[in-house]
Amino acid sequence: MSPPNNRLDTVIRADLCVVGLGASGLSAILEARRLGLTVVGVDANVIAGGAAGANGGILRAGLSKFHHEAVSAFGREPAAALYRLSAAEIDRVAEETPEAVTRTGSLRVAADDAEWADVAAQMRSLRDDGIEAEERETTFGRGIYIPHDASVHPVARVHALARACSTEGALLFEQTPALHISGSEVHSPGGRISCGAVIVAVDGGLEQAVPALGGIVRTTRLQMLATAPATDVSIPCPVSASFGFDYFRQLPDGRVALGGGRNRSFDTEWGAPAEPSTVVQSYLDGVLRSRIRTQAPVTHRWAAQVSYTSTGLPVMREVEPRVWAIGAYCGTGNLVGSLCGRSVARLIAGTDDGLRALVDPAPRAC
């Protein structure tokens, strides 16, 4: 494919505008593009330079919340549809970018016995819905593993889907950013989209980008670091730990990827700027040395703005007529951005697939 266009300098018309072009808006634009809309999307920054590319790198079926809490927050039927759709999610983004994708499963484990009880909780659920779950004893802690979960290069992700979206001929427009959005136009600093729908597809600082949104989102930051090659340890597949706040993989070249630490600091993190902290880093220095054990040299530091609600569930909504806003992953965006963005283009080409009604659409003030 030819390259993304760098800006927006012109008129132009089509039925759909995407403002935001990490996973989620470029899911939704190949899928506009597949049921024959023509598309534009547009993005202040540039493709995958958001939390779209500095993410973990996991794909863990199910939302936010552990299959046990999303069955007592939404009750048993919806909280097993969300998560097989969301595993079924694993199986399509590895078919469509295989060379993103190893399927790894993934473990969760625990510290001790108090949150083995938690994690123990999480495989009872989960097996009481059919879904495969095993006990193991690791030298991370005792957890559970979950076959069908995978890892992802979430750059080559992102990247792979822009080429898609251009040729399935979508118009990509990389730093233009949206100044004013309506149903019927989007205008940029040197141009303007006259169209029949937007879906603003933004998850750090979606409330900035659609004010519609405060009290319901609310943005934070999420830290990261990476090593250089490890030799002293071997990581099979993604892990969670403290009861999913901190995660880690390692790469195929050996580099060990570890993110996590908002807990410790919940203050600091909320509204943050998208930059490590030393207090969170530091934290995670102590994790990589202690509970991972390697002594890899850090090689890179960073952090990402993603939002949350309160519920756990994701933003998808008309904030006004044929705008639609989705965002708020809450920290799943690899798979439940790309659910979110498909089925929201499908909503405006005018077929409901049902996602709609498992997502709360009005989601409590954080």
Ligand SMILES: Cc1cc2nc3c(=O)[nH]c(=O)nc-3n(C[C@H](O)[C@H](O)[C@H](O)COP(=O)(O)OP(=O)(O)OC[C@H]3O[C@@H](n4cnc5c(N)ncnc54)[C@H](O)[C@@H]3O)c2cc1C
Second form
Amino acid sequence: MSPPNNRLDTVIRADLCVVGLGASGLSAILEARRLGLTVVGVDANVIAGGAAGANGGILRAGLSKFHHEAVSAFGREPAAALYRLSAAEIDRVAEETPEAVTRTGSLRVAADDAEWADVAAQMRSLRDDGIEAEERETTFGRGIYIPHDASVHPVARVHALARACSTEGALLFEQTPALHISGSEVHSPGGRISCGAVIVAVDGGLEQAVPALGGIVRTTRLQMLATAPATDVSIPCPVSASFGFDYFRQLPDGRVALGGGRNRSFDTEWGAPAEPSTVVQSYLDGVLRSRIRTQAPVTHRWAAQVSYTSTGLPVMREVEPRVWAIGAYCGTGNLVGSLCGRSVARLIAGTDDGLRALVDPAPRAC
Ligand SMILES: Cc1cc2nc3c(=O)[nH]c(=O)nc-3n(C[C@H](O)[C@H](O)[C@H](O)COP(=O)(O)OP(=O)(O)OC[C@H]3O[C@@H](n4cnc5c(N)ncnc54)[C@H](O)[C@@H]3O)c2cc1C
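For comparison with the form predicted on its own, please write out the form predicted together with the named molecule.
Everything in the complex follows now, all chains and molecules, and the chain you saw is the first one.
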């Protein structure tokens, strides 16, 4: 990718400052530029240095809750509307960054009859809303296949977005933590952005970046591993298992990427740093050998932070005048994050596309 500007060491002026250069922040920047705003983006680390560059690469329409759960929690119309928006977002992401997206569909599989009852309820609920879902017997268990879903190369997508932002004239600064944020200024150790509005597009650590969200969002660690190219298994599309807590897919070169296990150790994962732990990684080793049944050696282990709300809905909120926060995608932010990013850029430019009323209708406690 074209190198971004290095750390900010001066004072600059822009209509909008975006804090966080993952897919959500970069989507906001791109939209804001296209709406004619001048934009500066800053990241404490590097572009794609957070969850946006370290995730399972599954583009599954809907929210973190499966569709039947979303229908009971949020109501049929809002749940169906959010499903449709995120399904359309798969198409848009595939068009925007075709080099990063593969139209694979996705599977959800059940380990036993009890889990199948839940998977079947999801299938019925999807079909009730006219969404295609096919029952499948697979080597990983009985499940449903959702043809519209897809896979993404997370880093390739984020870097493509960053290139597009630079091409559109946005200024991006890495190694530039936002230490103090208000609606008119963002301070970093070496410089300052004087601006008309701010979007904090941070998923993991959102409550640190925006202390007003303490008690509303909570950061946790998610972990993954990857193997050498595996020739003893074939996984045609991303798979979600164990009530959605585990997920795996096979990359085009045969490597298996597997994540999950947070439910094995909730207490140690809340607030934990982005480093793999023995408990969760041992669990993932077990899934790799006994459920996926590959003997390919593990070559990579990693972790990154995301944040959750208690409701399963993300945050998309003006936390103080002209400071907007987006995040807390509850572990599935690849689609909802870019939807929220673009939508909040439109709000700042003066157009309400209605997403905020669906995802963050009223303040709520964790
Ligand atoms: C292991 C794992 C697997 C996942 N799998 C999937 C999946 O398969 N499908 C899916 O949809 N979702 C998945 N997710 C969730 C998804 O990755 C995230 O929800 C999404 O990538 C969040 O992107 P973002 O741009 O909002 O935030 P981030 O990628 O977290 O980016 C935020 C950026 O903000 C920067 N930052 C933080 N604080 C500051 C500050 N004060 N000043 C400046 N910069 C700051 C960080 O350095 C970071 O680069 C997974 C997450 C993880 C960790």
